[in-house]
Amino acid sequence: MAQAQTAEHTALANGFSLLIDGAAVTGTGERLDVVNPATGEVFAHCQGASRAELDRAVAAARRAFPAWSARSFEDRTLFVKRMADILRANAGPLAELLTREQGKPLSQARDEINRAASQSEGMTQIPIRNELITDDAERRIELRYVPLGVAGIITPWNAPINLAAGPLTSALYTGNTVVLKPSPYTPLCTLRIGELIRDVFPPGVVNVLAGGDALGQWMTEHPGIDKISFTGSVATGKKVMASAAGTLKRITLELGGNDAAIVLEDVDPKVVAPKLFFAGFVNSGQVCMAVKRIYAHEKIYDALCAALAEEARKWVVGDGLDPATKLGPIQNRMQYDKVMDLLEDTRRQGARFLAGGDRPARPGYFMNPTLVTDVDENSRIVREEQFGPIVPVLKFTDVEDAIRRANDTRYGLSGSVWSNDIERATAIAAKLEVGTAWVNQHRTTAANVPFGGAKESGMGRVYSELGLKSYMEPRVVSVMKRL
């Protein structure tokens, strides 16, 4: 067994390279040991990039920028389409690799890859046009949109392929070149995609580097990078913003959330419970826009609690490579320890457990799906973003009170309202202090719809014309028609 594991390590270690200026490069920076969260054991490793290799990648991106930005949107769309086709053609092996390094069930890994492909294609269908402000006898004034230059993209570990594809496509379609850095917890799929698309794009247009926190800081400080797109925690997002300020980089921050779902008294708990549960627990709760607090009207509160607990018992926890698994592990040991600490704090506060509260007796970073009630509004489980498979259910009587409680947070990513009275639910949703307010749905996004956070949940938007334009500089061209 040990010999087999060693052989696997060697094969995987030799199978991943950085992408710099169109060439496969063996990094000379820190070695990244990649852990399978279903076992808690290292199953592969790769070499990260040194500071000199980052400099090479940035220089390559800058050299490639003039020719790439000069291409038409239609031309650049063809390149993105080829990338999407490659993702689909390699969905099987990519999904297995994603499950091994991230933990999510194989079916969800395939869905992520297919979504990355379709979202990328969808964004290239959004036209970016110059705007005519004035055209009279004296003046013609246009607002044009031009690419920024080199975009640095830093992605997280919870959905590494999809959350790389969105900013990557946004940058490329709008004429920028890219240096892409995945999370050190999940570098392999991103590196593999870099290898697969190496011959698709001209050298230097896409560069893919692995590395830890130091590489991320070098990128945010680098004078040759014009834009940073970061997806991750609020705490790290603030560091990115501070670091990027030295060169006044443009930034897009898609950060954490503490999404509230308000469930009104006219719903059937058995109908809404499976939808709420999925929105809160898919990917073991490791989704920025997952439902993280449920506010249920007192008239349906007990029935909804029972229906949610019943749903929790249906979801099989296990290795994502097992077809029966619906919930995989928490992705890394640090996050697992945070969630377990939050669980124990919730237990000490006297919460009532509707489901879960324990972990399966097996190796890996597993936790059974956990629903709690009888918790104080100021408790950590309500105030903090769990980013794990534990969700509190709270009771309300007055809907205005529910809105106030939902908004009483430093987060503002998204939220939802659930009701058969669509007009009433829409009016309530409009009062949520969030970037996206859903009615009778949660976690629904599309390539043509802007997504991002209010308050401390981020800056800027991704997807849509609004998101695409954040990779471009508005330039006014003002012409006086007579001397």
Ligand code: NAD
Contents of the next structure:
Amino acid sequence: MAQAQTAEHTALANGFSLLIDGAAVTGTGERLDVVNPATGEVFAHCQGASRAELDRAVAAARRAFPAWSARSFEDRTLFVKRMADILRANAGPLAELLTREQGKPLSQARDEINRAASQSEGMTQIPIRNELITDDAERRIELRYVPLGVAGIITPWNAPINLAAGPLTSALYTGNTVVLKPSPYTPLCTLRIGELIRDVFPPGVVNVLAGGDALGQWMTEHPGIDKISFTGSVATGKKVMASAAGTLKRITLELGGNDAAIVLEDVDPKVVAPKLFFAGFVNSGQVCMAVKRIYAHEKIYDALCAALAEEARKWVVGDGLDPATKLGPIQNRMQYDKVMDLLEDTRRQGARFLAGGDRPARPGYFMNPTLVTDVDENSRIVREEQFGPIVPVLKFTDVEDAIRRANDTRYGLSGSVWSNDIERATAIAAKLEVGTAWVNQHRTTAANVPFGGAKESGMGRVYSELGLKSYMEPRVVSVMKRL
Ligand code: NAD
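Having seen the form predicted alone, the form predicted together with ligand NAD:
Full assembly next; the chain just shown is listed first.
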């Protein structure tokens, strides 16, 4: 076993390189050891980028910008389409690598890759048109949209492929060139994609650098980068904003959430429970827009608790490579310790466990799916973003009180309302202080629909015309027709 792991480790270590100016480069920065969260063992490593390699990547992206931005949208769409085809053609091995480094079950890894491909293609269907503001005998005033230049993209570890593909496509389709950095916990899939698309794009258009948090900070400070697309935690998002201020970079921040689902008294708990459970526990709850708090009307509260607990028993916990697995490990040790700490705090508060509260006896960062109730509204499990497989179920009597509690948070990513009375549910959803309020669904996004956070869940939007235009500068061309 140890020997097999060593052989695999060596093979993988040789297989990953950075992409700078169209060339595969072995980084000379910090070495990143990549842990398989299902075993807790290092299974591969790669070399991160040094500051000089970042400078080279930025210089290459700047050189590539004039020719790339001069191409038409139609032309750039063809490149994105080729990238999407490559993602689909390599979905098998990429999904396996994603499961190894990230932990999610293989079927969810495949979904992530297919989603990355289809959302990328979807975004290139969105036309970006210049707008004619005035055109009369005297004046013609036009609003044009021009690409910003070099986009720096920084991604987290929970969905490294999908969260890279969105900003990557947005930047490229709108005429920008890119320097992309994945999380040090999950660098491999992103580096592999860099290798796969190396010959697709002209040199310098896409550069991929692995590296730790310091590399991210260098990117946010770098005078050669015009925009930062950051997906990650609120705390780091604030640092990115402060650091980007030095050069007044444009920024898009996609940060954390503490999404509430409000379940009204008219639903059948057995119908709603599987949907809510999936939205709370897919990818072991490590989803920015996961259901993180469930508010259930007192009339259906007991039945919903029972139906959710029943669902928890169906979710097989294990290594994501095993096809029977529905719930993989927590992605890394730091996050595992954080979730365990929350679990212990919740236990100390006297919570009632509807399901879970323990971990399977095996190595790796596993935890059984856990549902808790009888918790105080001010407890950490309600106030904080857990980002793990533990969700509180809270009771309400008056829906206005549920809305107030749902909104009583610094987060504002998304939320949902569940009911057979669509009109009432829609009116309630519209009162949620969030970027996306769903009715009878949660976690649904599309290439043509803006997504992003209100309050401290972020700044700006991804996807949609709104998201694409955040990679462009509006430029007014105002013409007086006579001298
Ligand atoms: P994180 O903030 O720790 O790290 C994210 C990325 O930022 C990594 O690549 C990291 O190396 C880099 N980084 C760290 N310090 C930096 C700095 N000072 N300057 C620049 N870059 C720096 O986040 P994480 O733990 O990897 O991800 C989990 C968080 O991401 C959760 O809060 C989750 O809700 C959020 N998230 C949000 C969305 C969304 O779309 N809103 C999507 C997925 C995840």
